[in-house]
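Only one chain is given next, in structure tokens, and it is the form predicted on its own.
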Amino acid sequence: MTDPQAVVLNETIQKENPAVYAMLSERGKQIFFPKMGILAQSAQAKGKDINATIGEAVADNGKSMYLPEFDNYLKLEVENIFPYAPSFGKPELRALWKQFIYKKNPSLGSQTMSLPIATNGLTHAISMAGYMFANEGDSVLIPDLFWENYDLIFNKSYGATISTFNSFSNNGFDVAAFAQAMAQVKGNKIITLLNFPNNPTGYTPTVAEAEQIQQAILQEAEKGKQIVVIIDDAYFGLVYEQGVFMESIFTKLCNLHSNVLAVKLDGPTKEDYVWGFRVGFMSYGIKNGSAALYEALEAKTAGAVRGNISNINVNST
């Protein structure tokens, strides 16, 4: 039985864009971020003399209790280190990363997108995308040269089928093979994953190829196909040759069509050379995406994170 909190989110998504609701997996339709129970009780208890609603020790000064031996090693405020971070991620961190996305992808201009949801690295973001959109038996289209974790996540964890298409033709990305693979998917739902620069080949499409990829996806969307494009931007920014598309393919897809949901997975791991930070982000973009639609998707994604690892370990900005 679907929880009433999930029903509210589902009704919002159906109202704002029925195609996005059809893209969700059964897990995605059932999930929600709980606003009742312990979280509601914790909010109600703030400012009270006694707060026994959450497993977090608080000192007499109202700040998190911690061992004083840490004082010699701390350069940040205590409240930015020890408390639990929200399952959505710290609001300041999410807003800052969204600013980075616009700064690093200037062609986004005024296109709307969701606030990023914080994840425990990009692998966790990919897993959460599988949770949200991949049913058992669904086909996930990826190039035939791919990172083996995609199989572990989509196939072994969620029961989806990995379907591959030829990666290269005439020393470039095989757009024709990609378009043909999408056209051959049975049913109205297509899930595809694009990873540029590609792991393991390092390939990034040229400007012309990025346009062709966009048009191939648009062609299927105009036929009525509901398309989830998962964009693994783990190596975003590591592009140095003229003629190569310098921005994320997200910029070509997040305002393409109301049947195309672009799901951007990124983070500072390789962009900013902080491999041990283990923080990633998951953002949504779709044509005519409303604040209500994005907030519902964010709530579902945060619910998936909460039900999976509770929250990530990065609290400070």
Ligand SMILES: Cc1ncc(COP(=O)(O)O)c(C=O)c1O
Second form
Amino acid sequence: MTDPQAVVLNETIQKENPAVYAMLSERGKQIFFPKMGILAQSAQAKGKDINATIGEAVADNGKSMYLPEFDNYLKLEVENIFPYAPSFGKPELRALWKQFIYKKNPSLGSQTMSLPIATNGLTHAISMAGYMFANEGDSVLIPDLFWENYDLIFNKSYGATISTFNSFSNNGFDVAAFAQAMAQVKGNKIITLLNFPNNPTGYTPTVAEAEQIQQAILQEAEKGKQIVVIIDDAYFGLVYEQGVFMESIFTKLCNLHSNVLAVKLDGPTKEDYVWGFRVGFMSYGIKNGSAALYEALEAKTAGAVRGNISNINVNST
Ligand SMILES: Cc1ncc(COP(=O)(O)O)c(C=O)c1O
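Give me the form predicted together with this ligand now, not the form predicted on its own.
Okay, now the whole complex, with that chain kicking things off.
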């Protein structure tokens, strides 16, 4: 039976945009971020003389209890190292990353998107996207030259099928093959994943191709298809040639059509050369996306994070 807390989120999503509800996997429909139980009790206990609700040791000064030997190695504030971070990610970190997205993608302008949810690197963000949207038996459309981990995530973990289409024709992205592959998907829901610059080829579409990709997706959306576009921006910014699309393809999709949900996965791993930090983000954009819709999707995503890894290990901004 669906938990009443998930029902509330599902009803919100259905009311705000029924197409988005139809895109959710069964797992995505069941998941919620718990507001009752231990988290509610912790909130109630805040500021009380005795707080016996949460599994963290606190010293008499109210800060985390920790072994003094750490003082020799760590320079950050105690409260930025030892306590749990929220499953959503620290609010300051989420706000800062969203600010970066707008700064690095000027054509986003005043278009709206969700706040990013913090994940344990992009790999985990891809897995959370699979959790939210991929049912067993769904197909995930990907160009035929792709990062092999997509298979471990979508197929081996979630039971979806990877369907590929030809990556290139005439020295460019094969938009026709992409359009044809989308048109051939059975049923109303299409899940596709775009990764630019692409691993393994390094390819990023030209400005004209980015527009053609946008049009191909729009065409399917106008036919009534509900399309989840997962955007793996792991190598965002590593673009140097004239005429190549410099921004994330998210900018072309996040306000395209109310049947197109753009799911942006990004993070500092390769953008900022911090491979071992294990920080990533998952953000949503859809035409006419309301605050209520985004908050419900964020709550579900944070619930999925909580049920997998609890929270990421970065507390500090
Ligand atoms: C296309 C692509 N996406 C995602 C990742 C993983 O990123 P992260 O290390 O943040 O999990 C890689 C790493 O090689 C990659 O090539």
